[in-house]
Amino acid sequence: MSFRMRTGFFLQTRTGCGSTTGPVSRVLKYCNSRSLAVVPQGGNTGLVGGSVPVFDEVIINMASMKNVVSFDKVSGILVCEAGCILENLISFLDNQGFVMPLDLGAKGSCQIGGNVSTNAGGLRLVRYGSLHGNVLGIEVVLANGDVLDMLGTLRKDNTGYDLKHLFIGSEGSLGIITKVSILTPPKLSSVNLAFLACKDYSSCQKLLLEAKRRLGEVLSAFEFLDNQSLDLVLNHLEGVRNPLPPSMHNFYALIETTGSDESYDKEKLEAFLLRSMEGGLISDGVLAQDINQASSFWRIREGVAEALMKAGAVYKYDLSLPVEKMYNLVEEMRIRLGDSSKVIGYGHLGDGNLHLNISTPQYDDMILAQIEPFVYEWTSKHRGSISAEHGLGLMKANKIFYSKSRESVQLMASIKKLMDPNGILNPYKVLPHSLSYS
């Protein structure tokens, strides 16, 4: 565990084999009896600005608290420290035989802490649910100093209110997060993936209606991501290419499956590709004959954010919307903004996520007045959520009435005030600043 002031000043704590929780609560205790504010950050990959300081708040890194403390391979439930690396979570699960549920296009950095703070969705929350459906319990540090220890391992405990969940998605805002249990599912040896192109968003939508219906319990992950998209990822990142013939196609699916019998699976994959193919809902498409094919594929749809930071400046919005309504924001942002940008959208249809994203050459305040607040109007307008996986953090923090009543922020600035009266828990990030500190 490591902190270190924004001006400068580091210091490295070093622990043996034991615990690392102790110097994490004694720093927060010190902390607190002096009202130092405190920011808390893992692999500082999110994109709302959670995890930076704003001023000169003492920056608790959780980079040194990376040990797996114990595996249950009759259960699956891995217990970890929070600053284990996503990716070597995911090396490890799969040498056991098991599939950690969460899966991030920035799994290299990001650590399970910051996951489980910022409730993270990712690839396959279509097959494997949220965090708050995963996690089974945490241990946590409070603003005080103290220790919470709810590191259960019961995938059922009705004893009282269930308070891990006021931790999860709460971006570090009420306790830091050291420890946690979370339920892994076993890894099945058969695994499908398929590129498909459609002609246009309805095509979509009932495509992921028919995979629901007849791909049913081995659907793993619906992703889709529009012609543009595909455009600056093949610009733009080398080595990536178009699985498909060239042709223009307005639109372009990943459907997944998961299974035990990969002669069955592949057989009703394959029986689904036909059935949709007859009756138009795909123009083409490919199926991954090997996991090298397979990572290609992948490789285009988590492509997409990089390729966007090459391609120049990017206004980026995680959204929560009804599936049939994601694409109309990404039609009138065109109308609305011209030529001036170019507008994307791409995301996780299957649990109804878009990431809309306005490509420009340079930063223009004036397009940002075209966009904002517009985005957040017409998502609240559409009963959506401005924050689909990303959490609020910094930029958005002024913003959570558009998703939530002023009755429900009034009452989470109460829980705050509750479990921070000091204030200390990373300033200025999830909540209304005229709130935060009433």
The other form holds:
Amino acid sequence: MSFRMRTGFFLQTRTGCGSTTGPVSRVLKYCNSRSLAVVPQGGNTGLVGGSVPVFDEVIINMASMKNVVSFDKVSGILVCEAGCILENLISFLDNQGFVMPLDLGAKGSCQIGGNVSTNAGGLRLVRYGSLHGNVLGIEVVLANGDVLDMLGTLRKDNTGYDLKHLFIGSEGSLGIITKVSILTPPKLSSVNLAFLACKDYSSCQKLLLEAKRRLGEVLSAFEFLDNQSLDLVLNHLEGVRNPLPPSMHNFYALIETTGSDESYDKEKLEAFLLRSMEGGLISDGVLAQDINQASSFWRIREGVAEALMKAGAVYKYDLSLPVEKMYNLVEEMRIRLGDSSKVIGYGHLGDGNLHLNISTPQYDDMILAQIEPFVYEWTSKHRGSISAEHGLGLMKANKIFYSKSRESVQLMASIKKLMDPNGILNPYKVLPHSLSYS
Amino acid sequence: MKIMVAVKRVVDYAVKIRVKPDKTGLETHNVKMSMNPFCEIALEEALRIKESGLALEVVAVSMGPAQCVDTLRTGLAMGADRGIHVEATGALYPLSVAKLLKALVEVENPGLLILGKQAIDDDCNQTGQMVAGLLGWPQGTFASKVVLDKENQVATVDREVDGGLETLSLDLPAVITTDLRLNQPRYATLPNIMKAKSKVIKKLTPQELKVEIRSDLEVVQVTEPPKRKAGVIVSSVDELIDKLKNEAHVI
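Could you give the coordinates for the form predicted in complex with the partner chain, as opposed to the form predicted on its own above?
All chains and molecules follow, beginning with the one already shown.
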């Protein structure tokens, strides 16, 4: 897909007098009165074109709103502005003895406002749950410039409709998030990471089940990648080495535990791994002995997306599927496409989230026709979601019906109409074009 | 031939270190500890020599508190055959460590003693040199390449020096300390972790080795380096020139 980049305006929010939300409010008020379309932008790390201007939208970049407003060391509640870069928040909290409940490969550039607007998932979801659970409040500017202060710091608040959930994951189509308050868990000192090889997909699945059962309270991540993914990373990223040489295995899994007792956790994980190895679920594996080794294992899993970009053109699909059927799609896709392209599968096995990627030397409509709508139909048939954590953005807006009923989408369109009657907020995104223009 | 490798337990390389409020040293409570990276390289080199058939056994030794056993377990999981832990609770300075190593060498009789060139916690870079002196053995420090000649009992060591590369030939037995580019240490694999469970770690005390632990040094104070001030983004070349002239006084 090509985007027509003809945008003429670029605004950066600047610290005004008093509240930094002021400028966003004023810009939206003006744009609404003139029916000028706007695109809110965070770190531009989205994967479905949600922050890309399509025609002549005004870009509102949130990067200047980068202050931490407050942090409560007792409750672990962080209040910060939308433009804070995730990695900066992670290191800010690290100094306070806390962690962000989300972590993802793009942490060095993505912003918390964008994370919340897209309900980003990431690597720690299996442990801490989604942002719908961790975000306690938001401040949001509506299309008409009104500032909605819902910046609560309460864990419990059953007074009326919980409106913040409308904005979490709405991809800037209902309002622009300017501040968030987020519940952060305390940092636990003992982190262990194993990089494991499995002979087939069914072993990965069984391993997940066993890990949930036997590592329950300390399990903090369960990720998988196939050997084509590892191969891509080894070939395209510098300084990465195969942790399990010399031969390649069919599948690889990363299991991370986070707990409070170093020797207890390590013993528990080692015992689990050795038992799984004896039981044949794991064919080989390595256990990180220091943080440096752990980072190099994560680099492999987190580097797949980057390696794909370097390998050429890539068609990306982010699907939620029942874990037991997840990899069948990758195999079917390989048969469909033959040698014309490289089909790889990796993702958050612990959450039933597959990242299906098809890498080709260049974009080719013939190949695209082989992939779509097949991949959506297949996902829909197995009652999966065609976008697990990436959102719909521009690229998948018209595909919403594969995962949502006509009635639900109609209600979404009504909400959009109510909150943004002039349709100025991030147009052409999220909702199907047939509805948003009617 | 037997190879002895010294491994030290230090604050993990990737941990941001904090100085204790009373300035007596570093905060180590609840901080991730790991094997000193240079010691990992030393152990890797010993294992490679053994795997090439030039040595029969690799013995890892560590000195310090009870938790040093964890570091030795890592060493055993990498492939060392057995471990020796010299338990000492107080501070250990390079000369004491060198004396303990000398005593251990006299018990174990290795043909080669390999150490990291320095530990990343105190950056002393003394132990290898001191133990070579005490033993009267030749030393090849900062090794970036090691080649053994079993027949002539000679080790050839490349060292990275200021002017380029220096090649030394050492008669065995000898002491070698390792530099960063010597090799890339292996990971601890599950089969090796399993095997390590049945390997022996022998515990000794300085008294048993007849070494008196005392120090000629006293740490007076440990302080953090001064914090660097945050930079500013200037909006124009004129502003930059103005700041360089009137604030930094460099032009």
